[in-house]
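Presented as structure tokens, the chain that follows is alone, the form predicted on its own.
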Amino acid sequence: MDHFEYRGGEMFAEDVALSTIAEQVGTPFYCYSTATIKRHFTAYNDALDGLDRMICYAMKANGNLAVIRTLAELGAGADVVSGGEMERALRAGVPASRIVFSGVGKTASELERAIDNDIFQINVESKQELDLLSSIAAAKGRVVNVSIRINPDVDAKTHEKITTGKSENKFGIDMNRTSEICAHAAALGGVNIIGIAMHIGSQLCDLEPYRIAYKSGVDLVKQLRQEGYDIERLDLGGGLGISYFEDGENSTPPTPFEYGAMVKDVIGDLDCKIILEPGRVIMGNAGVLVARVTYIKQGPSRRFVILDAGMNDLMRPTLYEAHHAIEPVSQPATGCELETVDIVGPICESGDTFAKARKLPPLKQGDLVIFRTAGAYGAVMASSYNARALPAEVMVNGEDFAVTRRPIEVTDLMSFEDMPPWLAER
């Protein structure tokens, strides 16, 4: 459920008409619903009731500071995958004691910053990273708590570009080497292995891969305890899918309640603190992208609806062949005849296509449309390709709305550039 719906013939975000925001902010822009964010987090958290848990929002889904602060005020931590995300989490008010640092390529400076901030946990993904982390910690007279991210070699049966738990993926350490890595860590001095972490992929719509991976994690924790390691934490990652389709036929993901029941069943009486890293399931349906129709172009065989938003604003259809429901902001007449159109953007790339042969109500120049389920992996993946502005981000809270990130214009971007001396103006 989300809080974007037609009222009196036009689309509202909570109690604010999207056309009102468009008039004041311009298009394209992203719009996030506070009520939806809170509802989704609460549903996910409640589904895990009874577990000793910490829910760390996966910031890669949406790094807007207002989004992060909204979740932090609900008690969420942050799962970060770069030093930049760590800085954003801290700026937004996430306590360092609720930050988990994941990622396969952490640099020395990022690790040092994590140690200096005394964050909750670093998920180590290679022997070399473990060695580097230990040397940095030892130089500071510190011993750092870490979890070993394992690769359980489980096929999440999701898009090849967002699977992370198979043996050929770059993430994690071969599960069969865990004892070896723990023994190596014990001899280093600057690290303390207290947990096991995993993450098998994103947009999972089947609980069975989770069950298989989590069972392997539980068995590994028990094995390592028998070997003398004090394993206190099990990080299960995130990845629970959502539906991007209007009718739900193409993907019917488990509910948070069904997911929570599975987790409780697998974890049993393990007596571990469970860390979970949801992202998309909280933010996906909590945001929309609003764009305006620039032109309607009739080709020899196809009818094109050209928008002022492009693949630089919403990369998912180009990158993942992803589907987003597209709807007019003005509610179409009941029973109106649909048109078959391609929805495209202004970018000088044939790949700048949001939808092909999509049946939509008739649209005309100047109309506003929304892309649903754009709150995750939308604005956070935007670029300035073709020297285009980065889109504004807006948050709605009941009858109020605020621009939480203004459009980043080409003049802003050019302010970071300098001519070399031999090309400087004379």
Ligand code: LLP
Given for the second form:
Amino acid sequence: MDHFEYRGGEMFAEDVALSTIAEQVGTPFYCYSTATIKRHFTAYNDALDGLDRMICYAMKANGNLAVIRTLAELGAGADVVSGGEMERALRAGVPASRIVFSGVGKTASELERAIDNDIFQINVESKQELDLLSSIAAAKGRVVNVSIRINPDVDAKTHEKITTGKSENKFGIDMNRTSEICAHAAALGGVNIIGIAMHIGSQLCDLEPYRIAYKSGVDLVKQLRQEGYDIERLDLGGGLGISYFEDGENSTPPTPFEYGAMVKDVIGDLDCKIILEPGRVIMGNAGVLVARVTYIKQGPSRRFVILDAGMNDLMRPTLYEAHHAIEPVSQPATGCELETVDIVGPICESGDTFAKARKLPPLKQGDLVIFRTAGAYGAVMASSYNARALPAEVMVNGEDFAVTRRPIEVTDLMSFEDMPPWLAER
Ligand code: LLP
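Starting from the form predicted on its own above, please write out the structure of the form predicted in complex with the named molecule.
Expanding to the full complex; the earlier chain stays at the top.
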């Protein structure tokens, strides 16, 4: 459930009309609902009630500082995948003691910052990373807590580009080598293996792959304990899917409650701290992208609705053939005849198409539309391609709203560029 709905013929975000924000901020912009963020986090957390758990919000889904702080105030930690995300999490107020650091390519300086910040855990994904981390820690006279991210070789049955737990994917360490890696780590001196981590993919709409992967994680924890390792944490990653479709068709993801019941069933009495890294399930439906119709163009075979948002603002349709529900901000008359249109942006690529042959209520020049389910992997993946501004981000809280990130304009971007000395001054 979210808080974007028609009231009196207009789309509202909580108690604020989106048209009011559009007038003040300009389009396109992302709009997030505080009430939805809180609701989603609470539902997810409640679903895991009874487990000794820590929910580390995967901030790659949405790294806006206000979003992270809203979640941190509810007790969330953060799953970060770069030094930059670590800076953001700390700036937003996430305590270092609730930060886990994942990722296949952490550099020496990122590992060093993680050690200096004394974060909760580093999820190591290769033997070389383990060696590097240990040498950096040992040089500082430190021993750092590490979880080994395993690759359970399970097909998450999701889009190819967001599958991470198959042996052919770059992520994690072959789980058959975990004992060997732990033995190697024990001899290093700068690392203390305290956990096992995994993340098998994103937008999972089936619990079975989870069940299989989590079961092998639980078995592995038991095996390592028998081998004498003190394994006290199991990080299950994120990935729970959400519905992107208007009527729930085509994808019927499990509810957080169903997911939680499965987790509790598989974990049983393992006596481990369970770490979870949800991103999309918290933020996806907590945000919309608002855009304005620049032109309507009737081609010989298709009718194009040209928006002022482009693929640079919302990459998902062109990158993953993702479907996002598109709705007019002014509520259409009930039973109005739908038009079949292509919804496109202004970018000079045919790939800049949000939807093909979509049936929508009639739209006209100047109308506002929303893209639903754009709160996760929307603004964070935006680029300035075609020298476009990075879109504004707005947060609503009841009757209040605030711009939580100003648009980053072309002038801002150009201010980072310098002419080489051999070109004329102008
Ligand atoms: N933990 C790790 C280690 C991850 O790599 C990810 C996502 C998550 C947690 C959170 O997964 P979530 O709960 O959000 O599914 N840009 C793509 C999604 C990429 C996901 C990458 N990793 C998209 O727009 O669909």
